[in-house]
Every structure is written in C-alpha cells, then in structure tokens.
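A single chain comes next, written as structure tokens; it is the form predicted on its own.
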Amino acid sequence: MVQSGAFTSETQSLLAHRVSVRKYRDQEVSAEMVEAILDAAFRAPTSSNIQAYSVVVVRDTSRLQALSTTTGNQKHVQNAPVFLAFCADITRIESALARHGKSVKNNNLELGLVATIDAALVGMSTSLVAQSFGLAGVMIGAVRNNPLEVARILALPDQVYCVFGMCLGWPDESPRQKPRMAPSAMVHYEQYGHSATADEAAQQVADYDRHLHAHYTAVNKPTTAASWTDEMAKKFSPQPRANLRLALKELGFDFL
C-alpha cells in the first residue's frame, strides 16, 4: 500500500532494497511458486503484444553444472535451486508470418531488438515478483560468453537465444547493497544534457568512483581509487565477447 503523504510503496521498497544474492539455503523452490512468479511476470509490457520470449526452467544438476562451466565456473549457477534462462524467441512470430506466406528472414534486426527487450522486461518482472515472495537471486549475463554452447545445453532451436539467466533461491546471505550513481547523473529534463554541465557530469563520475571504492573497501573486495572507471576500462577495452554477433547470427538473429 502507498503510504499517505509519502512517495513510498511495497514495490518501491522492494527495489530500494534489492541486492544480488549468490548463496542459497538448501530449500526447494517449488514448481508451483515458479509457475506463479512467471505467470505474473508474463504481464510485463511487450512491444505490439508479440510476446517474443521464452523461459527455460532448469533444475537438473548436470545441466546446472554445464551452465556453470560455460558461464565462467560460477558456483552460484551450479548450486542454485532453480535457474531461469530468459530467451529472445521469434519462432512463434515466424510461425505466425508463415500462415500468411511471409517470413522474418532478412528482416529481423528490429524484431531481434524487440525480442531482446521483451525478454529483459520479463526477467526484471520475474526478479521483482520473486523478491516479493521472499526469494532472491542474481542475473547471469555470462550466458552470452558462449551463446552457442548455452543453446546446445538448453536445446534451443533456431531463432532463439539466451539473453541472460537468473539464479533463484531462498537467500542464505545478506550482502551489503552496492551504491548506485547519483540519479542526477542519469536524469535529463526536456533534452539530454540539460541537467548538468560537462564539468558537473565529470564530477558525478568522480564522486561515484569514490563511493564505489569505499563500498568495495568495506566489503574487503580489491579495488582501486578510480574504482568504477577502472572497471569499465578493463571490461570494455578490448571489446568483450568479440564473436557474439556471429554467434547470434548463427542462432537466427542478424544484428548487422
């Protein structure tokens, strides 16, 4: 319920306290609960009602182990009570067009983007509903390290690729919440750049370097004084996942 006289609500509170959780109690997440979570999440917005996504629910230990290996040996993937693979899926759109003598072949840049966005919206909605039930988890973008191998593990057909995964379980840790950049660095009014001068924008980034450095120091994680900017420089130069575009093309998504 929204509290009278204050801009707060249950949803706002859930997001305000959200953290990534990688350790889970040895307690089952029932199939009925997963079904209820996904049923609600599928009400997420979808462009033109195309619903171009699918979710693969994984519990099998050998399959979790395979996913863990291909995502960089992340132990929380292997140990998660349930892993959800959120996929962009244009197979149903292809089927719909085929009924009318048409095809998405050579015409799927926009459709691929929309399907990816649809999957992301469903994934975030899933996370929020799961959190409202007391579950916690973490998003796994490393499924894109080797999308062809992930497709093999999950038996994904042509025109389906895994956008990201999600570990879910009953939390067995309470990690300290990582600070975010100040909203003023990301919110613009009427036109881009009208909220801060170039000097002010640079200072906002420098301030975040300092805040993130303090956070990592407090949780005993190695870092540098220029914490965030150093991380971004290392992560995106040289280019990560250089073969991703070719792999997605092989899976039926031509983003050229």
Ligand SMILES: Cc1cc2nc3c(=O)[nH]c(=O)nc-3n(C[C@H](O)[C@H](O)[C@H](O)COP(=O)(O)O)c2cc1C
Second form
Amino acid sequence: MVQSGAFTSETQSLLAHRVSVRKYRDQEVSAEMVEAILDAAFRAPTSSNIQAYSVVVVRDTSRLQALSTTTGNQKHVQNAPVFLAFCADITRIESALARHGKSVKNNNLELGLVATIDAALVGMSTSLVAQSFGLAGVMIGAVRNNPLEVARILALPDQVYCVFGMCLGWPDESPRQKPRMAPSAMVHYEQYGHSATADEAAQQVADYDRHLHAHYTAVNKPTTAASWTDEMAKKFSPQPRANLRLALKELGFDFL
Ligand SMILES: Cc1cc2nc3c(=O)[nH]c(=O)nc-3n(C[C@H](O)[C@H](O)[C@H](O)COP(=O)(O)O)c2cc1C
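Moving from the form predicted on its own, what structure would you give for the form predicted in complex with the named molecule?
Shown next: the complete complex, the earlier chain at its head.
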C-alpha cells in the first residue's frame, strides 16, 4: 500500500502545518495583501455560481473592540491587525429575482445552507492563501453568539448574516498543533462504517480522548481525562445558541 507520506506538495505542506494562531506582531497587513488574498479566495467553488457571500474587512480599533466584546471578550479579536467577517449574503440573489418580479424573502433551509457553505469555502480558501503569504490567524464562530449585534456593528443589511469571522496577522506565537482523530475514524470506504465496527469506532474516540488530554497537559491547559468527550458534552448539552434560528430569521434567513 502506498503511504500518504509519499505525496507532498506546497499546499499539502501548508495544511499539514496549519494551526490556529491567536497572537500577532504589531505589524500591518497591507490592504493590497488582503485584496490579493481575497481575489484568490473568491475562486473557491460556489453552489450554482450563486456567489452568495460578502466579506467585511475590519481594522478600526473601536469596531474591533465591539466585535471582541460580543464574541466573549476574545483578546485576539481586539488585537488582530485585520478581521474579516465572512457573511452569507443573498441580497444579490434578491436583486436578480426582483428583475423577474420575484423574491427570496420567504426563503428556506436550502438557500441559507448554500449561502453559508459558500461563505465557509471562501473563508477556508482565504485562510490558506493568507498562510501561504506567512500570515496566520483563527476563525471566530463566536460572532453567532449575538448575530444581531454583529449585524449592527458591521451595518449588515437585511439578507446578510455573519457566518464566522477571521483574525489575521503576522504570527507572534507558534502553538503546538492540536491532534486530530485518527483518519481511520473519519474515512469510510464505499459505505459508512465498513472500515470500523461500532466497538472500534468507540475505541477511536477513547484513544483521541487520551491524545487530546496529553496535548492539553503538554501545553499547560486544564483538561480532564476524557478530554474531547467531556468538551463536547459541555458544549452541546444544553444546546448552544438556542436563539440562533430566530436571530437569523430576523436577518432574513429562514432555515426552516
Ligand atoms: C468555524 C470556526 C469557528 C471558530 N471559532 C473560534 C472562536 O470563536 N474563538 C477561537 O479562539 N477559536 C475559534 N475557532 C478555532 C478552533 O477552536 C480551532 O480550529 C480548533 O480548536 C482546532 O485547533 P487548530 O485550528 O489549532 O487545529 C473556530 C474554528 C472554526 C473552524
């Protein structure tokens, strides 16, 4: 069997070394560089060519402060030289339909999903291009703590919501990579579950609990013995962001 290590490329290496970075040097990221990054990122595929995303580039310190506050006082949001807000944006689709006397005002789950997927693909592409220029950063899903407040801060119109943000800057830390679950836990051949029995799958999660525990211990972060399992239970029970659907509806996305 060919080992995956036999296949390398610049892009493979960028991803293999990727890590979230939350400390940045006090050094500008030029407007030209951000423009070049986004130009490339906008080549990401987009469902049926709908291009249902927009990106808001934020540098103003008081605006960063407001974003930091609403995302749970995350210091890196305040200190990032540049923050990109990746938004699902169906306003241009609305305009297109208006020409035909139609509207997506009463949209459904599909439109919200494809716009969200579009924004995510552009976001990940942005992250990769930025990394290829030596920048680093972290995505910020906490913009969905209070989508209405984020919409107010960024003056988002109806039919636009911020899916996630991204802090970008020149790295001032080299965090140890967080381990991932074994690929064998995540890859299935031909049919789901063909490669591992339920017992093996449970074992893979238990193994990952141990690996993540060892990682957090090595970087002096508090954790428990069943590190990942405990984190997930804490995060998803009770349900997080229970008001999200209502907030997104107010911003013009039905998700029903
Ligand atoms: C959509 C998304 C939202 C995220 N939101 C936050 C966030 O609000 N704050 C933060 O510090 N990290 C955030 N992260 C970073 C994750 O915590 C991080 O990717 C994960 O723990 C794995 O670590 P790594 O990126 O260093 O491999 C987010 C990542 C993604 C993909």
